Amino acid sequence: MARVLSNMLFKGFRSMEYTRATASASGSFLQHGMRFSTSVPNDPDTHDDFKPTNKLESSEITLKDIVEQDVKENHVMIYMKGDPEQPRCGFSSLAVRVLSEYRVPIGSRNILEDPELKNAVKAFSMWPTFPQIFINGEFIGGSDIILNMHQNGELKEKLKAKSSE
């Protein structure tokens, strides 16, 4: 029995080798008797609700805008590689563990969700590494500058700023 089955995989394997061996450079190959592509059709029949869209160009707001509208909104703004609930990288970690012994609310935003979002906070903070702090909307700058600050108490000013207003 294992012989007769280590026969049918072994002849499969060569079927496969010839299939692939006669590939045509277009994309498709014919295998057991199916043709399969690798290519997509262009196809007019597709209908515009199901194209990829930027949903930004259609209005008016740039990213620019959004970014300030954050800064300004946000008592704490993070733009940093993952959320507060789940960093992506051991700066941004860092950066909410700081934060979070101050029990403030924090804005936040994944730049690994949007690389142009990424280099409009670069742009408008001129700072090119993340994550990138804001407080009382004010560039701060990152995870180091903001431990800095915690361990000299410079932070716990600065946080208390905005609430004593």
Contents of the next structure:
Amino acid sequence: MARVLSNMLFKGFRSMEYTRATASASGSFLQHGMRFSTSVPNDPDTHDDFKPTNKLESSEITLKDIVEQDVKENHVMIYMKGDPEQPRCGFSSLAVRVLSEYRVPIGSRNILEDPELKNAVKAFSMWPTFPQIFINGEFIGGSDIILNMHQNGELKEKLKAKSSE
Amino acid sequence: MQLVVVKKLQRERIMGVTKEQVESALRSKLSPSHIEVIDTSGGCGASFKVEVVSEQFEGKRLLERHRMVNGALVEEMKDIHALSITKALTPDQWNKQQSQTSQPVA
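We have the form predicted alone; now please give the form predicted in complex with its partner chain.
Up next: the whole complex, starting with the chain shown before.
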């Protein structure tokens, strides 16, 4: 029951234009954390103490686990420079613009905020640059590939694959 | 944080990769029938745009082709900040594209 409720809550946030994955780790915490953190990270008035943190020394969860969870739980997941609302790089900005055309929820993480996460993502996908886009848990590529797939219709098909579930 | 960024930029400026280095690495590893490397960094050699046409791309998905290009530039990538692969085509695809652009459909 609790699981169902928290799933509903989670879905509610997923239906927002962008879902910002929190930096927290475990599944249950992610769902609870989401409730409080979605509106927080970009707020300039927020004190650092209240930001989600990646300090994982006390847990056994690795950065790789976080990446795996991100791409599993987010239909579309982008690791980028900056946020979807405020990209910090032309390529990341391009990728977000392309994905936004399809009006699907996008999970994102700003790799500029966390060099260790950045390295973990690079190792996970074996891809050297950002942005990196995952759809349905599958690594799709960077901005050149996403643009190419947008132009030839493949991206539409890829995104459809899930929504018909 | 700011300082790290500045240091990295300086390093790239000193270590900058040349267009010729990128081109020769791609030539030797992918034996392309057509290649174009454009330095988009404005001189510091940290940002490139490449077009590669190679038989080695035959039967491979775009993601794999891009991986091959990235793989050919592993050393150079350490000093390249941005690499845009605008084309990774087989000779057949390239010829088709060329004839399409030179003969607009009536």
